[in-house]
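As a starting point, one isolated chain is supplied in C-alpha cells, in the form predicted on its own.
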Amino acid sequence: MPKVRIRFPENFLWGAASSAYQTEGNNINADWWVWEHSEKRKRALKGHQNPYDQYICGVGTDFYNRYEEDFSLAAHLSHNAVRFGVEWSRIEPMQGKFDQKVLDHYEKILQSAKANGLQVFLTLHHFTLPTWLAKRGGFTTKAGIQFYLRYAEIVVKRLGQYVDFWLTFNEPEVYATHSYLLGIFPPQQKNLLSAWRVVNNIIAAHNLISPKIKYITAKPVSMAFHLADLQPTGLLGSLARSFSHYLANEYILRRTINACDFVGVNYYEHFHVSILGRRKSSHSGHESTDLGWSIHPEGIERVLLNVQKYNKPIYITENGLADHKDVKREKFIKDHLYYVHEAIKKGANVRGYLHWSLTDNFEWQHGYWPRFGLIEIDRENMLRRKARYSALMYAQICKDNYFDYEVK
C-alpha cells in the first residue's frame, strides 16, 4: 500500500487528557464517592466478575501527589499540552467554605505542568458534585447555577495565571443523560424533566461564567462537547438521524457557541440511527474496543467538518479507547489522526489533539478494568507507571508533527 506523509499545522498541540476525580484519589466529599460506597451500589455489583473494590475509586492513580511524575512522563513523551481538572468537592467541601490549602496545592500542580513545558486545558466540572450540593439537587435547580458561578470565579481568580484554555464543563450531554435520564451515574434518576433542567441550567451557567473568565484571564473558554458520528439506516433513517443529531450534537452547542472561543470535541463512537433507535454495530463490521465501542475513525472527520460551520478553532479534547493489551491503540491513533488531517485539508481549523487518557484511570461505572492509558498503571505494584508501546509511537508523532500513513 502507498504511504503518504501526514503533516500537521505549525504550533499544533499534542498531549493527553484526564479528569480530577478519575485520577486524584480520595475525593471523599464528592457525590460519586458516597455513591460508590452505598449499599445500593454494592447490591448492584453482586455477581460481577470483577471484585467490588475494582469499582471503588479509592486512591485513584494518586495523581494528587504524583503529578510531577506524570507531567514529567508527558514531557518525555514529547507532549506539549495536557488536560486535567480541579475537583469542586475538594475546593468547597462544605457550602461556602473554600479550602485555601487545596487551592495552594492546585497552584503547585499547575506550576509543575508549566515547568514541564505543557500548555494547560483546565476543566472546572467533570461529572462530580460536592456532596452538599448533590443533596440540594445539583444542577436540577437554579441555585446550582449560582453555586457553580461562585466556585468557578474563585478558581479562575486564584489559578488563572497558569491556565491556557478553560473548559467550563465536560460532556454536559453525557452528564445529564447518564445521571438524570438513564440512571447510570449518581443520583441514578430516570426523570426526563430533571435531565432537561440539568441541560438548560448548565447552558445558562456556561453562558454566564464564560465572559467572566475572559475578563479575568483573557484566555479562551469552551466546553468539552461529546459529539458522536450518527449515520442513517433503514426506513426513515434520515429523519431519525436528523432528530437524534440535533438532540445529541447540536442542542447544547448551538446555545453556548457564542460564549465559546473554540470548540472542544470529545469523539469516541459511531452509531447507525433508525426509527428503532441507535445501533453500535453496523453492516460494515467495525472493530471494537474492550468496552464494545465501535472503532470508526472516519466519523471524526464528519464530526469536525460539522462543527467547522461555527468558524471557531477546534481542539480534540478527548479521543481514545479501552485496550488493555495495547494491540489496537497505535492503529487507532494513526487512523483517527489521518481523518483529522483530512478534515483540516477541507477547512476545519483543528489546532490540537489530546488523547484519552494519559494514564489508566478510574473509568466511572466501569471501574478500573478498562485501560485507556498511554501510560500503564500497575495497581498491584504501588501504582507503578510504565509507558506503553503505543505511547512511544504517539510520542514520535508529537515530536515530529507528522507521521507516515499507509492509505487503504
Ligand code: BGC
Given for the second form:
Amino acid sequence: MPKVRIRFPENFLWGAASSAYQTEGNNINADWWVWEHSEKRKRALKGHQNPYDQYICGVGTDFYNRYEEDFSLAAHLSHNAVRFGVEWSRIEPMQGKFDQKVLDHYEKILQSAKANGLQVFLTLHHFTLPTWLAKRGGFTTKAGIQFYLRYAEIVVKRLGQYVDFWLTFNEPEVYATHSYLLGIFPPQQKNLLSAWRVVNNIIAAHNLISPKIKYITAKPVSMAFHLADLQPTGLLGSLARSFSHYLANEYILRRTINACDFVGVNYYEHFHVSILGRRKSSHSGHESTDLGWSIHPEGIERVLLNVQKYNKPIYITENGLADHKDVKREKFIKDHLYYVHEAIKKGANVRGYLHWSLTDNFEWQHGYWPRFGLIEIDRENMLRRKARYSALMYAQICKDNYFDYEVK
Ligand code: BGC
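Switching from the form predicted on its own: structure of the form predicted together with ligand BGC?
Below: every chain and molecule of the assembly, starting with the one above.
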C-alpha cells in the first residue's frame, strides 16, 4: 500500500482533553454526586456487578491531587496543549461563597500545566452544577445566567493569566437533551420546554461572558460544540437531514458565533437521517467502539468544512473512542487525522487536535468501564498511570507534526 506523508501546519497544537468532574474525584457538592448516591440511581443499578466501584465517580482519577503526574506524562508524550476544566461546585460550594483555597489550588494546577510546556484550554462548565444551583433549576431559569456570570468572572479574574483558550461551556446541546429531554443525566427530566430554556439561557450566558473574558484576559473564547456528521437517507432524507442538522449542529453555533474567536469541535458521531429520525449506520463495514458507536473518520472532514463558513480558526477540542483493549485507537487517530488534513487542504483553518481523553476517566452514566484514555488508569492498583501503545504512536505524531499514512 502506498504511503503519503501527512504534514500539519506550523505551530499546530497537539494534546488531549478531559473534564473536571470526570477526573478530579470527590466533588461532593455537585448535582452529579448527589444523583449518583440517590436511592433512585441505586435502584436503577441493582443487579449490576460492583455498582459502587463501577458507577460512582468517587475518587475519579484523583487528578485534583495527581495533576503534576498527568501533565508531566502529557509532556513526555510530546503534547504541547491540554484541555481540562474547573469544577463550579468546588469553587462555589454554597451560593455566593467562593472558596479561595480551591482557587489557589487551581492556580497550582494551571502553573503545573504551564511548567510542563502545555498551552491550556480551560472549560468553565462541563455538564455539572453546584447542588444549590441545581435545586434552583440550574439553567432552566434566567437566574442561572446571572449565577454563571458571577462565577465565571471570578474564575477568569483569578486564573486568567494561565489560560490560553477559554471554553465557556461544553456541548450545551448534549447537556440540555441528556439532562432535560431524554432523562439520562441528572435531573433526569423529560421536558422539551426545560431543555429549550437551558439551550437558550446557555447561549445568552455565553454571549454575555465572552466579551468580559476578552476584556479581562485578551485570550480567545469559544465553546466545545458537539458536532455530528449527519447524512440523509431514504425518501425526503435531505429535508429531514437539513432540519436535524440545523437543530443539532447549527442552532447554538449560529447564535454564539459572533462571541466566539474560534470554533471548538467535538466530533464523535455519524448518523443517517430519514423522516423517521436519526439512526446509527450499521452497514458499510464500519467498526464500532466499545460503546457501540460506529467509527466514521470521514465525517470529521465534512464537519470541519461545514464550520469553515464561519471563517474562524478551528480547534478539535474532543475526538476519541472507548477501546479498552487499545486495538482500534491507533487506526482511529490516524484515520481521523487523515481526514482533518483533507479538510485543511480544502481550506479549513484547523489549528489543533485534542484527543479525548488523556487518561481513562468517569464516563458519566456508564461509569468506569468505557476506557477512553491514551493513558490507562489501573483502578485495582492505586490508580497507577500507564501510557497505552496508541499513546506512544500518537506521541510520535505530536513530536514530528506529521505521520505517514497508508491510503486505501
Ligand atoms: C463529552 C465527554 C464524554 C465524551 C465521551 C463528550 O461528548 O464532552 O464528557 O466523556 O463525549 O462520551
